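What follows is one chain in structure tokens, specifically the form predicted alone.
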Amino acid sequence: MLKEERQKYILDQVHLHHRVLLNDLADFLDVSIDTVRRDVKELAKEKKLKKVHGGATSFGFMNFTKDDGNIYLQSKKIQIAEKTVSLLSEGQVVLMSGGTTNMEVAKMIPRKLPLTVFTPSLHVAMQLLELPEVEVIFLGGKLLHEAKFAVGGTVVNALNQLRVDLCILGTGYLDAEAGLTEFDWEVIQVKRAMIRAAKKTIILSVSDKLHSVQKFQTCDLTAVHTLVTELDPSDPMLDAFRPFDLHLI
């Protein structure tokens, strides 16, 4: 492969992604870590991503900024976001992962409804105090400094002792077999508190990360109540995931 297509793949991968290891880079592309470093090395000093411990992360991971018009995939991401706000109703008590389809969730929600949101989130949370009719409670705890996500053992107390009606989750890696994925360990400690807090857990993802996989799993599919992409349900890239007890959206 030629170098300008594997640093096409790392672009499309960390710009899907938010955050990408080396290792796993050099895996797909079957070519050294040292290979990968340079390629990644290369488009930092380009700008194009940030180089971080063992990986890479995209610019928009890091900085939100209101009305972002370079979030990647945001076409997509707005389908989904406008599915979801159709879910919520008066009075909810929500909680919100983090992420850039979380994000224009937040912006769509109507600013006479009243919901009460709980958010890891320090996007999401900065975003939701927009809305006056949104009771919104951060759950602090230690802050990774890309994601500005807080993760720890503060955060999980504090979700042990809820039960809301709607769990959303961005997410990382999503396939039917391995369920939701990431690679981050801490994320998915306050993931999973997430999901057993909640009622019903909705999971958000673009097509594009419909079967992949990482590392650690999350959940499987088993405790996940509805599915929102922005396909037609019908649409055959979902075939994987009829045989379970999913609503598609």
Contents of the next structure:
There are 2 protein chains.
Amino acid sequence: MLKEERQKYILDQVHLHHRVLLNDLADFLDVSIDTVRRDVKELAKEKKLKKVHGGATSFGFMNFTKDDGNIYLQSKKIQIAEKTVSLLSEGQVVLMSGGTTNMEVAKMIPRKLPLTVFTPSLHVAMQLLELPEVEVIFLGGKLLHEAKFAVGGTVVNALNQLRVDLCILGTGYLDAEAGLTEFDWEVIQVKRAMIRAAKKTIILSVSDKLHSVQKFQTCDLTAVHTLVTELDPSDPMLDAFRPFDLHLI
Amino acid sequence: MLKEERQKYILDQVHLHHRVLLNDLADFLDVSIDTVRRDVKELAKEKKLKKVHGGATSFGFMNFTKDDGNIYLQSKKIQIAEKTVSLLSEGQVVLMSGGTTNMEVAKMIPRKLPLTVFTPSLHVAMQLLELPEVEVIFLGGKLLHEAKFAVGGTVVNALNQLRVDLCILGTGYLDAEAGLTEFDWEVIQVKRAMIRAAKKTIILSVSDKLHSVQKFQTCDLTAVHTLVTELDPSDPMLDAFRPFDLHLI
DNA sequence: CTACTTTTTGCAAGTTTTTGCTGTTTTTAG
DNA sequence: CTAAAAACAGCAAAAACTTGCAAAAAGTAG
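Please supply the coordinates for the form predicted in complex with the DNA, as a counterpart to the form predicted alone shown previously.
Entire complex below, previous chain first.
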């Protein structure tokens, strides 16, 4: 194997995983650890990657990502948020769930757009209050410590008496067969009520979460009207969802 | 696992939850507590986070209360909060309003004290959720943009069906003759309902606000059971309030 | 083809970094 | 004040790194 090839592989791995272990590289490339070490040293000198004790990382590695794991996720969420915001129009009454993707949506709503938003998420509510033209109504109830999300009978009852234009459901797990799934039973109850209360339901999902299934089902895909991902609507990854009467953007 | 990965995880957790325990980190990352300690020490030296006894916190933590700039005021509020916390006991069901003094109370509640707290204040709710033993129930409704406080019929109705041990009313204006006064009519409605729902009502007031009168009256002093100020209970400034059947501390 | 140089690679010895463990001191909470 | 938890300092083993060197591979010129 050529040195060029080796270094290309190393760079690819760094770009893909944002970090590599020298041992793994030596193992895979079937050369001594010293050779890999020298390669990485060279690449580091050319500023193509950053050498650290025991491995190498990409440059933006230490940048903060709210979502444990990878930095690309954040930019995907921003893309999704952009598409979602484009679906909103003046005067609408909207229901928003919690989750980091919905937070991005909240951040991205134009300052001048008048909306009425109901939400059971403390974080989303907090963010929405930055917008002077948005009337924020919090769906009160028992708050979950981790998610800072209100659950329980109070929330569900309030939702049952509500009729809104749009429901925007954030982070959930999505699969063509299993539909929308969650691991928290209490959250499910709230999300179901949210879907019932809305004329249309939009689901936001980064492509990583497509085809993932969790413990409990919130609803199946027939209950959903629009699916927003960071992918192009024609992407083959979305093929499994085409049989449903879904609007993909 | 690379040191960089560990440190990135630590930083992400700090940013996400505003505070982390070294034990939790060591546990999750599957390294000794010393290693985590060293990592946190390094990150602290780089000003990426703040090291505290037993864990680490992010820098901007709890900065959503705009600093009133006045250090004396702040320390007075802390004194009041200390006194107030001493009035709480295990298992109580408490109602808390908003305001900066109440925020101090929320910060000061012991981590191990089990309570159930109802509140219409986003900030107070957010702060209380840091305490694992406190069940937080948000009184949902239309949120005021400035105060981040829920008002309106929904809140009042919920309160009318509630019966709690204690109501802690934060920043209001207090005068022996005029009683408790406010300038926001909607907030008044909520505070009245809060007082009705509680067996006992505690009022927190820095001495600066004693003998001030606002536009509308929330209630008169006969509805209040305890008045907490930063002053000594024997202070002559409190003389005007002694004719009432008030507990001064 | 051969002799020579240059580059690349692996190895070994010694150094540095990292990590967990020890016992001791400091801080915290009841 | 006392007991428990956390922080600290020093040590030792393991892992990673460095350097120098020699063998193998590749290139070059006569």
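Positions refer to the first chain, counted from 1. Remember, predicted model here, so these are calculated numbers, not experimental data. Think of the rigid core as the biggest set of C-alphas that the two forms share within 1.5 Å after superposition.
Annotation: Cα of V36 displaced by at least 2 Å between these two forms, core superposition. Positional change of D27 between these two forms reaches 2 Å or more at the C-alpha, relative to the superposed core.
Comparing the forms between these two forms, the C-alpha position of I10 differs by 2 angstroms or more, with the core used for superposition.
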